[in-house]
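Single chain ahead, written as structure tokens, the form predicted alone.
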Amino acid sequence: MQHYPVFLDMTEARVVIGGGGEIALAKLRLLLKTDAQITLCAPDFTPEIKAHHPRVTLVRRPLLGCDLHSARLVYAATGDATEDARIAVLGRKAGALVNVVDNLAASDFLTPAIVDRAPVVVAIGTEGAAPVLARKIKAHLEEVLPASLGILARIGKGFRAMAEHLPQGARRRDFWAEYYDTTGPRALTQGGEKQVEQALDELLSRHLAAQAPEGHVDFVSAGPGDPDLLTLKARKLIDRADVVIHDRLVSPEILELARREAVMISVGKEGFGPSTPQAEIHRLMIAHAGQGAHVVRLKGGDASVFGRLDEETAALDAAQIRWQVIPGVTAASSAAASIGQSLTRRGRNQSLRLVTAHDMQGYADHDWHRLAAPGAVTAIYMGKRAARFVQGRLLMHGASPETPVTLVENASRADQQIVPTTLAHLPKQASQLAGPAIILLGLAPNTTAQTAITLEQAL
């Protein structure tokens, strides 16, 4: 992120625009929505700009240093590169932030696309890379956000002091969520602003009388990494959580979905490496839920697949804490989809095995004879470091060295890598991967799907 988004208080702030044509007018239109003191300096002005006098001050000459006393923002908007550069120098000497219109490199800040539902304002920026995309997003939000949203926000803003009688956290968030989602819009439709104010009073009384919410834990499946593969329920629960206790492999993009105020706790585990003790994970869940918090235990892939779910739910049962499990996409499904293959197929395999390459004692043992059978399909989790052990066991039990194997690293993510190989070369290929990988034993990439993937990457 090159440009850090902020909202400046423009009450009585001085803004100076160098320019009097269409470029300056475009900036002026947005600034007129604020309470800023606006000055334009140019030898002449368009009729549209003149029409805003005396709301704005017009100085009929090029901008000079004396025009910038106490200016907070300066726009160089003449359309002449030399003149805009001169204005930028003067602006910085005066200690103001400078925007040179249509010149990203010469600007201290950018003016984003704005969706105005005052006091709700949505700013859309693309680091200057895609103004057309910013306008497209703006158009979509204009359709989605009702005009009444600003009225509800203004009334709610005046009621914030009263809402502070509710404890901070979930109870206060639930109050405001109910107001904006149902109570407020319904009251506004039925009786206007006075009805909204009355509905707010009644809503607050009901929430003050309600008992404090009981803490609970949601076991949320984060999927293999792509946020678009989250279920709708998972996204909602992550957004509402007071505390998020997450695995090491949960992607940063998914963690970004949590509220800024949420407590984020990493309890990473790594095979044959540093790990958070399971007892500590139990303690954290019980401690936070016991204090009334909504805890999301965020697990990579599907929570019920090699996630030690039973141990954690048993600990919560013993502490008499409520919980639920939200299923999701496991890495094997995502990996198979990425190579265009089905995990099961009539005439090839009537069963599918999901196995882990190691357990608490070390390398895991399995029914190697069944795993080595011709046509068998097995998804091996956490198998990179155990690849040579797996290869040896399978060959000892009759597997062909030419058995197709596909390794999918970082399944579903932007840096996903697909490595087709055979059982004979599995250890060598696995050792070259740095990220988490699923080993699909008995599956080779679908060549048609691979062609499609290559074309998509090229585009």
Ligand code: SAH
Given for the second form:
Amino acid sequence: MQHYPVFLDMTEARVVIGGGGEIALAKLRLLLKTDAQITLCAPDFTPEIKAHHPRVTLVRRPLLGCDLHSARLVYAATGDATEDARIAVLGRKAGALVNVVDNLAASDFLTPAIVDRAPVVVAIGTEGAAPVLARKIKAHLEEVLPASLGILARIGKGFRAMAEHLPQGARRRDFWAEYYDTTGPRALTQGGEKQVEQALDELLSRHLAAQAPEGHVDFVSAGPGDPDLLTLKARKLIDRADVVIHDRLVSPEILELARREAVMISVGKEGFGPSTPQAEIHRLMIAHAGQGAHVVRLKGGDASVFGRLDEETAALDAAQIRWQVIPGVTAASSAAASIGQSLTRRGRNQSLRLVTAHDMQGYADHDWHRLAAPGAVTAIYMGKRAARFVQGRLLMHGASPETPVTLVENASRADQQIVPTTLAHLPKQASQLAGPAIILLGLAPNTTAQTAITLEQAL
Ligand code: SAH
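If the structure you just shared is the form predicted alone, then what does the corresponding form predicted together with the named molecule look like?
Entire complex below, previous chain first.
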């Protein structure tokens, strides 16, 4: 992030624009939404700019150093590169931040694309990399954010002091969530602003009278990595969590979805790597939920697949703490989707096995005879290091060395790798992968698959 986003208080702030044509007008329109004191300097102005006089001071000559006294922002917007460069030098000399319109390299700051539901304002920046994308995101948000949001936020702002009667944290957040999700919009359509104020009063009384909620733990499945593969429920719960206890496999993009104030605890569990003792994970969950926190125990893939879920739920039961499980996309499903294959198929395999190649005692034993049968499909988790062992057992039980195998590393992530191979070459291929990988035994990629959707289409 080269450009750091901030919201600047523009009350009484002086802004000077060098220029009087269409480019200057575009900046002026945006600035007129604020309370800034705006001055434009140019030999001539368009009629529309003139129409804004006297709210705006017009100086009918090229910008000079003396125009910049106590200016906070300066826009060089003449459309003439040499003149803009001269203005930029003067602006910096006066200690102001300078924006040279359409010249990223010469600017101290950028004006983002905005979605205006004041006091709610969304600013979108791409650091000049993709203005088209910024416009698309803006169009999308314009659709999604109702026009009434600004009104609700303004009324809500006036009510903040009253809402402080609710204890800080989950209870206060729940109150506001209910206001913005249901109570506020409903009251506004039914009876306008007056009704919203009344509805806020009633909502607060109801929340004040309610019992303090108990702490609890949600076992949330984070999926294989792509945040778009989270369920809506998972997203909602991550968004509300006071404490997030997560495995190392959970992708950073998903952790980003938690609130900034949420306590984030990594319990680095990874194949053979260092890990937090299970008892410590139990202790953390019980301690936080015991203090009334909403704890999200975030597990990679599906929480119920090779995630030691039962041990953790048993520990909570023993401590009499409520819990629930939110299912999700397991690595095998994600990997199968990536190679365009079905995990089961009539006439090929009527059953599917999810196996782990090693357990706490070492390499795991299986019904190798069935795994080795022609057409069998098995998804092997945590299998990279055990690949040679798995290969040996399967060959010993009659599997063909030509059995198709596909390794999918970092399934669903930007750095996903698909390695099609055969049982004969499995150990060598597996040893070359560094990230989490799943072995799909009995499946080759579907070469007719056309699954790629561009980001453009997805938006
Ligand atoms: N609960 C998880 C599995 C945890 S065991 C799930 O449902 O997916 C950890 C193993 O899962 C890893 O060793 C790897 O085999 C597999 N795995 C997890 N995320 C993966 C990903 N994004 N791509 C490929 N394999 C993954």
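We call the rigid core the largest set of C-alpha positions that still match within 1.5 Å between the two forms. Because the structure is predicted, anything quoted here is derived from the model rather than measured. Positions refer to the first chain, counted from 1.
Annotation: Cα of Thr182 displaced by at least 2 Å between these two forms, core superposition. With the core held fixed between these two forms, Pro131 has its Cα displaced by at least 2 Å.
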